[in-house]
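Here you get one chain, nothing else, as structure tokens; it is the form predicted alone.
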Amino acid sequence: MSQPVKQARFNLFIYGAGHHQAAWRAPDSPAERLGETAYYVELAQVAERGLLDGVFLADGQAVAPEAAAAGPTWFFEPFTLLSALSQHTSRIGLVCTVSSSFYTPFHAARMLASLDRLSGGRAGANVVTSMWDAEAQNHGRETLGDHAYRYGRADEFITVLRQLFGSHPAAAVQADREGVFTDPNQLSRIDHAGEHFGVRGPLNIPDGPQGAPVLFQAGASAQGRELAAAHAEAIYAVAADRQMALDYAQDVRSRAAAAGRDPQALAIMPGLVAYVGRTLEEAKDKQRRLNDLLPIEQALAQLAVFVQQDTHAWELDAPVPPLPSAAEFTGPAGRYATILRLIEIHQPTVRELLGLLAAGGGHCTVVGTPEMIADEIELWLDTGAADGFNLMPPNLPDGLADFVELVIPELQRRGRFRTAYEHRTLRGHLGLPMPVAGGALAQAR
């Protein structure tokens, strides 16, 4: 009997008018609608029509005026918006960023448990440590602290979060009109006293239908990988190509096994920027039209910072001039290594490189027909590079509609994606086990 083929998983990452920095400049962009709830409802409903696993809202705790001038930044507080979306959708998961640098575990657990109940078991959280001192300065602190401090706090934050999710089981609520409403013997104080948090517990809201919201992580650093290996159930990974994704997946799975977890229980979902056309030329034209909207001088100036070269005289439609190797480079290494990898993979012109950086940064970018994109997705699935993808449409809503209307049916024809929802919870969509007693993850079998 043949083995069933690996099924794809998809999450929609909603951001502004699309993930291309210039998408909002298009005449038909939804730039004026970014403050309208209906805009996000429409996106979530299209994603649900495509049977996607979830929608994801990232978040930040500060805004720089120069960044706000250049394009859309953060807008709605994500818990509030996802609560609204929960009432206009019925199956799709609802995931948002939760910063361990600014939330307390009890506050986060209560909000997540509330969203989980409001949505019927569809909540998830991408736990991050935040990035900028400007965010800390909106919360009465001068700095975020060093890596060790931030990741130590995040580790303790998630540990307490899990304990809180298991402290008030749904079965405790009996509503016995002749007896007790909630069985007090089933509620558990956690009495946590740690370096960063003191939490008595129990949580004051019962667990939802999926036992606990799904916990995501997105760390790429060594500390981030350790945090993901110890705690994450799903990971939003960053990879410019399949080999980078495979290296990351193998590394994180080995760390998870060393932590006593089942390494195959993790759902690893790299970012994917897809330009979809009925022909290759149509897909390339969609990419060109967005790239043509980029303010070139601004983009070249940004690139100059990344590569520490004078880029203003570079010919836009010529290949990128030779750059020093990563070993010779003395600036910020991570972004520079990504740029070198993008040049190696795509052999772009200068203009095309600016477009790749504008749309996906270090994330995989594919341009092609539904068949071509489905081929690439299958390759990533079958080689172990990915369990699915965090979709980052270059423009919204059209980029999402293209994927749902063209790529999803092609994957369904190949038996790679569901033709109907089989579960009602996000945990069910992703094929993740229920948490065990106390909110902990199941250990390696």
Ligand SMILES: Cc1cc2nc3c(=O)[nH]c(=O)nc-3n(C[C@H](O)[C@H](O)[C@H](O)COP(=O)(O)O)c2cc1C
Second form
Number of protein chains: 2
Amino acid sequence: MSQPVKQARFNLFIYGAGHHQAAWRAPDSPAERLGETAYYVELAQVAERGLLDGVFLADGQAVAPEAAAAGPTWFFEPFTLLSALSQHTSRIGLVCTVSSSFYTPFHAARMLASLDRLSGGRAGANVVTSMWDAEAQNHGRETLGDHAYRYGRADEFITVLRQLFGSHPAAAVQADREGVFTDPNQLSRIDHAGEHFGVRGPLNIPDGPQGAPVLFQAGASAQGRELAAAHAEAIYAVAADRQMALDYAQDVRSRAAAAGRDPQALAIMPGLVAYVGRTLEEAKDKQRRLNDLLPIEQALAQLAVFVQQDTHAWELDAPVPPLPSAAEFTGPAGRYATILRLIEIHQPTVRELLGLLAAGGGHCTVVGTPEMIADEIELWLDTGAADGFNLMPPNLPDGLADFVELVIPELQRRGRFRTAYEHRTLRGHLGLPMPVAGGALAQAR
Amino acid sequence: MSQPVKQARFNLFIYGAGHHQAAWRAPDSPAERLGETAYYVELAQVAERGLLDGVFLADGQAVAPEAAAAGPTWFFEPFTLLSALSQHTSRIGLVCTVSSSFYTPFHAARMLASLDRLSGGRAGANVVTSMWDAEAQNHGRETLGDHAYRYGRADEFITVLRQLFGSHPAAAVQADREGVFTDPNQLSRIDHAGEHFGVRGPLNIPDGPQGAPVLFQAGASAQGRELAAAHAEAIYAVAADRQMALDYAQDVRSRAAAAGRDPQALAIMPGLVAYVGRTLEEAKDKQRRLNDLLPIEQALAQLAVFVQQDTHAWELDAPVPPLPSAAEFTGPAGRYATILRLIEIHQPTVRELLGLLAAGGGHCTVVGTPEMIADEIELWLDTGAADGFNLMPPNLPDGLADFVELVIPELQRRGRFRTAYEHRTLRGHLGLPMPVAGGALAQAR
Ligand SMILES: Cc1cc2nc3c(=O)[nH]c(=O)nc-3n(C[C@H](O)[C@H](O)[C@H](O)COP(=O)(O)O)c2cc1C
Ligand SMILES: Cc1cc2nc3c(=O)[nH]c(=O)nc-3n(C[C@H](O)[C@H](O)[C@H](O)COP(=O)(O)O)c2cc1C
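Starting from the form predicted alone above, please write out the structure of the form predicted in complex with this ligand.
The complete assembly is shown below, putting the previous chain first.
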């Protein structure tokens, strides 16, 4: 018997005018529309026409004036925006990034259950631990706390979320006109008293159609991977190329197995920045045109900080000069390793390196025809490097339209992507089982 | 020159199957639909067809199993539900109750600004201090804290909200393709360091069309009135009759004047439970039919607790037996005073008293023809007892339809209600000025 081929999963990660930092500077960019609901509605509807699994929103709890000067940061708060988008779409998932460092689990669980109901079972949560002390300072703390503290809190946060979902099952609502509205015996307190949170329960909203919204995780350190292995149903991962993705996937799946979970029941979705053209030259040209919009002085100055060298003498259209190895480097290691990797993978000119860093940073960048990109995606799927991708179009809406109009049909021709939605819930699209409190896992709807 | 007559303002307070506790038990009630988005969309659209100023949602952070058994409590979280409703309406305001006891001001300000953008300038916030320790226990605290603590926190909460709105003005967003996206000089930190909150700012969303969402307050104690006088632009008040409303309004307006504010720039909107019929008999019949749905044993038992008497021997269809004066009563004073007042105003039978308590409690109940109700509303407006009402239909959707189809046209004939929306924002509908950071108040849009 032949194995059915593995199909891809895709979220659309919506961010400003696209994931390339300079995309908003293009003459035809939607720069003026980023504060309008309709812009996001249109993107979500294009993604839904493309049959994507979900729309994905990142989040942050502060704005740095320098960052806001350089390009779009936030306009809408993601729970409220996704609630609005739920009313303009009917099938696509809606994944909301939620910081375990700044929400109480009760607020988060309630918002997520409410979004799940509003959307008819399409909510997902991407739990992150946040990044900047400036965020903490907007919520009454001086610092974020160290890695161990944040991940301890994240683990407890997710544990409580999972208990709150199920504490007020939808079946408890009986609306029996001669008897009870809600069967009080089906409501349960959770009486959580932990290091970070105290939560009595039950949740004050009956579970939505998915039982519990789909739980994503993003965060790449060892602690992040442990959290994903213990709890996540899907992961927004970061990998500059297939080898890194494979290493990551193998590591997380073995951690999941060690935690007693089915390692294949995790949907691993790395970020993907795709420049798509009908010809390779057209694709490269799209990338070049975005790179040309970068304010080059600023980008070079930023690079100088990352690599701790005087970059101003570097020839923009020549290959990046040789750099010291990671072992010899004394500055922040993570970003430097990413830069070395990008140079190794792409052999870029200085200008191209600035462009790669400006669009997605350490995430995988592909440039090519639909066939070339589909080949690459197939390879990732078949080697176990990924189950799908969090699409990060360099420019919006055009980069999304290119993917939906050119790459998706190519994948469909190859049997690698659905040709119609087969489910009504995000859980269904991703092929994840329903969580059932205290029982076996039910079939995905 | 003749004075233009004062026009009424109305919010629709959406709650379950209506504000009568037994409304969901009616054979034709929407009891099965309370978890469906479409039910709320329909109500908001009827309210908008009726040209009402706003839709109003209460909120709470816990569910008591006994309360859930007796009738609908919460389904949707209000920020997410109002965000969804914003996409199905275009003019009506969207007022979200927010507890200063459980949100950080940064979260609240951001959600409100986001809702204001999603709705094109229709957001309002009803700041409350919450009611039950069970709510605190869902957010890591044992108790709510005493009145003074809660109102101290509420005052600081609103102070910070007002600073956050304005910290990221919409005009800062320039989208200048050759220059900056956001002018960093227009962003300002607020650097609030108070007893309850530490907030650095700026807010990470540019202000919505209203500059700041309209600030409502609800809370009737002396501290609640002080808070309203200091900060509120509109008030959801509670008054069993016109005299109580008048006393309340005079008190709050004189507190506002003492705080240096224009006492007339406050929109005072008491709750109103209206039973509307084409004849008085029809209106009374509607009330009777809802009262007849009350599980009488439970209601009597509850009343026994409130009045500390054995109510089981009381004749249901006879007048309420004489009760000790408030001075002689040793139990909780507030509820008892309300009951004495209801008896004085309505001279009810025991069954009728149970019905009054079950629908709106201490709020004003009117039963009559559109003409009678319009007369009463005119009297409240002209004597300064109210600027409008928070409508609490005893049953939904029918009680709303009655008001919109019968009372609104009568008020329009009398020049007491708009015949078309004249503004696009809630601030505009309510006739409130735009807040302008550090400057004079601009015209309402
Ligand atoms: C792919 C990816 C996406 C992330 N998205 C967000 C986000 O939207 N908001 C946020 O506050 N943090 C985000 N994070 C940050 C993580 O939550 C985490 O705080 C940070 O990466 C440090 O943890 P780590 O060392 O485990 O990666 C993201 C991290 C990764 C790897
Ligand atoms: C008319 C009115 C409506 C209220 N609505 C809410 C509400 O929706 N949610 C809530 O937690 N508290 C609500 N409250 C409670 C108040 O915020 C406050 O906590 C409580 O009334 C005690 O304060 P007080 O003594 O000043 O009234 C409301 C109070 C009043 C008077």
